[in-house]
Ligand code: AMP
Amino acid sequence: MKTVFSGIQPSGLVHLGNLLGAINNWVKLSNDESKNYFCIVDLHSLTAMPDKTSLKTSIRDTLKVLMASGINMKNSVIYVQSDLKEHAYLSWILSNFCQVGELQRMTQFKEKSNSFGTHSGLLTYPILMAADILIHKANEVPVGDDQTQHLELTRNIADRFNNNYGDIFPIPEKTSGKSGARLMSLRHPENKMSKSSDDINGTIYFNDSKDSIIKKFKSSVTDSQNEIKYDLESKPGISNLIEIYSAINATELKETEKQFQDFRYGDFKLAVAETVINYLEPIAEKFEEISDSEVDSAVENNLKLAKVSAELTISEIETALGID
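Using the sequence just given, produce the structure of the chain by itself, in the form predicted alone.
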């Protein structure tokens, strides 16, 4: 049985981009014949210096959204990264199998250092990500194109460790099959849909009201051509709406184009809005039904399973290194 690992940062309210880009795929994976570890990677979020109270709330809300999304808990382990100290411990060990130059060449480090500075947490972020993946000996990792570089570094680190100390780690692969949609902001379609408050009108949050969703789609940026066609370069706004509709309805982009070829932009926006409302409504309702005690119980039980897996891996590593 293959092992799958994936993580999500608790850096604000879960939005449509998170659901269609990652969580929707997790739901599908959870019904495959695999062992799945889905992690709230709160240690990663520290690179942006989050507010303490907001972070606590985001961690719990993200856990509840994952539980409400339909993930099959029978073969899935959902837990919080900071609750499992083996992640940080393994990160230190793996840092000895990675070069500083490799970290400095990471695209996300170059981009984010402009906003958050060049502190060492941001630089070594990919090593902690490698530890996240390797702590459970994951064979597959569902990642978007923006994380492919990090996965490649993880593969290199695992390979170097194995060459020096024996075949401890499988070399993780990008999950086969269709990846999740990469949704862009409704107001700034050149940028990804974001949890940040400065793009609140371009982001659809999981618990937005029906009226709010319709309003946001009505004001979404398109173009002056009035042609429903997928073209990322010249029609990024319309292409984004096509992506959203296709992802929710599991249709090909060309099918969506054909379905709405005679629609005007305003009517198409409303059609996409209605689809989003129908998709989010049961998730938001289930979210409200989940009690704090249910979350606590799930976290406790899942953490035990995650800890067993992590401790077995660490034991092997320590023996291989001679520090057991």
Contents of the next structure:
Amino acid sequence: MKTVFSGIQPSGLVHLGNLLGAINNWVKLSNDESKNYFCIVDLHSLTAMPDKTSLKTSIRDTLKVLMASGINMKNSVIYVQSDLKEHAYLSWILSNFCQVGELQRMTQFKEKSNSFGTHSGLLTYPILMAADILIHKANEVPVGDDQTQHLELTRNIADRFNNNYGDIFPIPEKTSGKSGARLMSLRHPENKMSKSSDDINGTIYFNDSKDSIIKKFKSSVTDSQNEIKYDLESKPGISNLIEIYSAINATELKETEKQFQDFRYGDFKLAVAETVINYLEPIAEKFEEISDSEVDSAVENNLKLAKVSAELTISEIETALGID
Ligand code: AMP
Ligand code: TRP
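Got the form predicted alone; any chance of the form predicted together with the ligand too?
Entire complex below, previous chain first.
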């Protein structure tokens, strides 16, 4: 049976990029025959030095969004990274299978080291990510396109460990949907949609009101032509809207293009807004219904399962390394 692992940082409100780029695929995979681990990676979010109170709220809210998103909880283990100390332990072990130069070449490291200064947590972040994935011997990692490079590094680390100490880790594969793996800001379509953007009007949050969603789409940046065509180079704004519509409706980009070929930009924007409203509404409603105690008890039970799996892998690794 295959094993799936993925993580999300509790660094703010979950947005449409998280949902269409990653969580939608978690929902699909959780209904397959697989073991699924979905983790709130709070240790990763420490790299941005979050405020203590907002981190606590964000951890619980992100857990609630996962529970509200349609993930099959019977088939999935949802837990918080810092509750399972083995992640950090394995990260240390794996750091011996990774070159400093490789870490320095990571695009996210280069981007983030400018804004937060360069502490070593930012540099070694991808090793912790490799530990997350490998601790449950995951075969599949459903993530957005911004994680491709980190996953490639994880594969290299796993391969080097195996070559030196025996075949312990499967080499994990990245899974993405046909569309939605890289949503861009509605206001600055050259930048990706993110939780903490300078212009919050470019990001659709899972619990935005209907009015706010319409407003954000109406003011989305497009181009001066009037052609609904997918062309990332010269029409990044319109391409992003086509991408969003296609990801939610599970249609091909070409099909969406054809469906709206006679629409004016204003009407197309409203059609995309309506699709997004219908998609987010049940998630936001379910989110409100989930109590804190429901989250806490689900996480407590799940953690026990995650711990059993992590301890098994760690004991195998310690034996392979001669530190058992
Ligand atoms: P993060 O919020 O950075 O922890 O990301 C959680 C998941 O959402 C990861 O799998 C990311 O690749 C994915 N993701 C984040 N932003 C986007 C985006 N703009 N478009 C598509 N996927 C995204
Ligand atoms: N680096 C990922 C991000 O910023 C989050 C993450 C941490 C992750 N560990 C992971 C994703 C393991 C997939 C698997 O989005």
